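Let's start with one chain on its own, the form predicted alone, as structure tokens.
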Amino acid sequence: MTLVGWVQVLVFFALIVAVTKPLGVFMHRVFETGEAPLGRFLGRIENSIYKLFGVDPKREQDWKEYCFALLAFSALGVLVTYGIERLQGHLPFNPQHFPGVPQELAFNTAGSFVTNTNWQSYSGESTMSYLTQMAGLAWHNFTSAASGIAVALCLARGFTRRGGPAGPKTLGNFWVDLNRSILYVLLPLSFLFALVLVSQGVIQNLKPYLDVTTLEGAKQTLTLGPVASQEAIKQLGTNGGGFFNANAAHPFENPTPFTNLISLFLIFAIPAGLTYTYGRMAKDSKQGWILFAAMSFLFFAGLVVCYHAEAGGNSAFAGLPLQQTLGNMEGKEARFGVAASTLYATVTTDASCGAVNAMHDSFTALGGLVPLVNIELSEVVFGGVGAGLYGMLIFVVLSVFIAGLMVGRTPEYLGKKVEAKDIQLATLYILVFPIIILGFAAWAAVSAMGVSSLNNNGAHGLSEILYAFSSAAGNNGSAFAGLNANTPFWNIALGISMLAGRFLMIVPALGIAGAMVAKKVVAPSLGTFPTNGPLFAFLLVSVILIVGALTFFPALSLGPIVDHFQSLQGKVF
């Protein structure tokens, strides 16, 4: 661990809390005032979409129509994507003549896609044409991302509207809050950086592979494409999917230190913004800091067990005549080493955006164990996308019925009783997620057709059915990459894992913000348990803790622990 290491770490994080309050105030003008800057030009781009879709802005819904426009906009958005995949051998834009996608993975990434996975059981840059790039992959990075932010300001809007029994019930309108996500916050800032990218070196042109002679007089053929437009959004919206296969290791995808500091800063900065979004809608800032102060810990947490561990170098090979000055620099690029690829580590699986600058099959086990625990975290440690403030927002329910039992009275929430009907659907969230991982994992450590498909046995290998699962049930989208997963097993596996670990999550939110924004609010008294301090954010943090804990840690024994003591016995497997 170098100076220079926590230099970089500071720099973006310093970016990430310079950006907060602005971003934040700005989302909140869009959604929650219609004060957006450009509005008069924007504005009339909204209006005529109303229009053509026959949407009343000014109608709210409640939150069974809310959730009813979700699921359906986004089972439309599988058919469509799976649509373009098969048919992408007849469709134009495909200068490499790629045939139609096979039906499991087309069925895998229409769902990966849609839910903000971007898992990607396929090469990129030989499997799918610039037309499925663009029109059916991209696409859905901007939407995705779009339903993440809508169910978080619908939740939001649960908690902090004052209506009460008699007042209405309605939480905004879906189609209002996604067209506003994509034209006033996703396209214009995605647009702005992907220029920034090209100016720095990552390509985007429609032109076909090309063959080149290298220096040694061999023959290289180069992948070209629209890579800079599908960078900048898959970023934004902690999306993830990589135009190659080598996703932000790639140079075309990843060529400098900049840009590599200009991607994460990209991850973290919506997630980090709507935390003050949600202080602005609670009409208490401090609201907002408080998860904010829990994120961040929990972010320097983790990013302090894995740089630790990675730049220790790999404990199976000591003794050996190896130096390991650097760290271990397995399965990471040179132009990155070990500092920047731990962090990009440790935010890409904290913000469920699952693009990768290394390789984490190559981390140590103590290394790789950080990111796997970050997602098995239920993505709250700043998050997808929407899926982080939302996330967040249900530990925050468990913390002050856990307090509320502490001070021996009803819990209350910014003046809003939490009732038992509000703990169950907490609850419910919070068990789909360990019920995915755990059952299709125990599935596939036990299935012929699952464990066919690793390259390493014993603890190690199950580490990577665990991260798969884990991965694609916490809609992150990166793996451990020693697992072959595209087989017709793993890509119906993890396709219905990752639609199961968006919705059968969403549905119990937006449950509980219909429940929570028709009910009265109470004055404070010397009872009540502050929400908006230090103590708080410890208790909230606990609680995250002790749930993941709790949930995982038996499985994490089996898997990257008991990998990390055979790795210091010199067992490598």
Contents of the next structure:
Amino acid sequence: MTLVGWVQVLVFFALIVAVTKPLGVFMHRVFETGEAPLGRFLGRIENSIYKLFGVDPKREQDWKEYCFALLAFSALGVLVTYGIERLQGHLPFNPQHFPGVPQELAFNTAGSFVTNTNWQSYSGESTMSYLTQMAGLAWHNFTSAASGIAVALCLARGFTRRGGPAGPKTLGNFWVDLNRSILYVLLPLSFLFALVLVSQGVIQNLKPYLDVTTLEGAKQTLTLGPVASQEAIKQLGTNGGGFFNANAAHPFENPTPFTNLISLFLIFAIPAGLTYTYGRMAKDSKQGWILFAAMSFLFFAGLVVCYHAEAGGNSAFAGLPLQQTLGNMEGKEARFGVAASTLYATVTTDASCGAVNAMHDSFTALGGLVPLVNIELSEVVFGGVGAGLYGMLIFVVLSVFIAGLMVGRTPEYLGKKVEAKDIQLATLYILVFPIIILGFAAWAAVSAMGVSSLNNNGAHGLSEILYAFSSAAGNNGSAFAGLNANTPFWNIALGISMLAGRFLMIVPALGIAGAMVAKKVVAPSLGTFPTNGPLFAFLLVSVILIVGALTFFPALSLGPIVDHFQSLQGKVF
Amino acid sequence: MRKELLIALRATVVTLLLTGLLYPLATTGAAELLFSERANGSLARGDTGQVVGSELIGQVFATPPYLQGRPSAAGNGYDPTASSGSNLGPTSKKLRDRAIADVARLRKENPDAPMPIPDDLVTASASGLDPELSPEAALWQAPRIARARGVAEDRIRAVIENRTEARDLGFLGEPRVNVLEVNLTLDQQFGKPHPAGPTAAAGTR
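Structure of the form predicted together with its partner chain (previous: the form predicted alone):
Below, the chain from earlier opens the complete complex, with every other chain and molecule after it.
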């Protein structure tokens, strides 16, 4: 590890701290005040969009209506993207004349982008037309991110609205939250940052690939396309789906260490800002900052381990006359080096982004363990846009419950009692995740359909399987990419994991919101456990770590941990 | 419920047109207007103005007079239509064998270069298209380039040092050298090497 490497980390983190409040305040204005925060012109566009939708923005929905709207919109999204992929051969913006995408892959990809996962079983540059990239995929980068924000808002309103049993049981209007997050947050920032990225070398055009003759006289085909517009929203919406197979390691997606910093900033900006928005909704900004603090602790803990492991070099080269002062450079780009690569790997898996600027499969065993653990902690470390906040709030409910058990009182949060039904829903939310991951991973590990896709032998092969299902169920989308996931078994199994990992978790989260919103508000008493102090942050972090460790430690010990000890002995398979 | 489904359908169409078409097309227009050269791939040109690649995309250099880039797992080497890393992990025999072979090749091709070898010369990048090298790895090749071109090693080192880029803003990423830019400068200053042609470039790594 180097000093300059840590300066890079700290500058990045300082930018996130700096943006949290202003962006949080802005999003509070967007979602909770009904104002037109970016001037009357956009306000007029907003209203015409409601007319086109055919909705009355004044009418609020209860949790079931809200949930139905979200599910219906997502289901249509799967169908439309599936259709565009299958038909791309007959549609415009296809200068490379790519044929329609095969069925299983089209299903996997549609599910992947609707769920904000952006797992990619395909190579963009040899599979997807520009139309599919723009209208089939980047479209979902907006809508799935907006849906995540909507769910987080819904849950936050459930906790923070103070109507009591006599008040309304509604939680907002899905179509309003969707429209406003796209129009006021995602679109303007994406447009702005897309142009910043282009100025640094990210490409943006609709031209066919270009054949050139290299200096040594060989032929090279340069791939082109509308990359920057997708890159900006892919980071901002924590989607992570690359235009190209190599994702943000590709020089046309992420040409310089400066664009790398911008990408990292975009990934964490909204999730960090939402913690402040939440504090403002709770009328106690400390409630938000305490979540921010817990997240920051877990962020740095993961980063230190990952950076330290990668800086130590690659054991596969032990004994060779190599100077490994740069650290483990297999699967990393020269311009980023170990510091910027491990920072990216930590950020992209803390948030459920899944973009990569280095190949996690080639990380050292412990370096690769960190991204995997980050995902398996349910991506609550800032997390996906919206998804991070609502995931964290579920853990808050659980922590409050455990604290209540310890002192023998009915737990309460923000003045609302947490009761049996809420805990059942929270437990369901927590359990869905390991059931998908461990269930499918076990199946894949013992079936020929599963193991025939592996790129690495030995314990590292199990890590590839575990990572794939964790990434899919966690809606992350990064990969130990040696695994050949473009087979019917993997496409279907991962497709199901992604859909289950998104919607089977959103429904209980919205259920909790519905149960919470109309609860009686009790004044804090001496026996109330304060949820805005360091003690609570400590408890919250402990609960996250304990739940994660109890669930996944046995599996991890057979994968990355065995891999680590074998690599220490210099074993290769 | 039918009403909600109808709303969902209309919202699908409207958001798709807005974010899936209008946004990328508007971005393309603005990019073309403001940063046309960047938006179209930062193309690099040779002495007669012909396009020889992109500044940002690495290409295969296998002959002694040229600075050579890192091993590439993209297709048969630096194939932009198949960007990829090797994805081989720390306990992979394939990775170890590949490194042993690369070390042997590098020692044979660079008899005058010092040991040990900088590790970016035997590790495959993440994209397979990495256009750059660490300054150490570039300077390490100077003796071979100097001999093949028949010029003093100092002059080759000067070109490389001239072309070395510091960390962005002084603290972001790593210092680096763009391989294609160095080779264009070498050709410009010392002339095109002979023989150069497709046969020399056939090596795939």
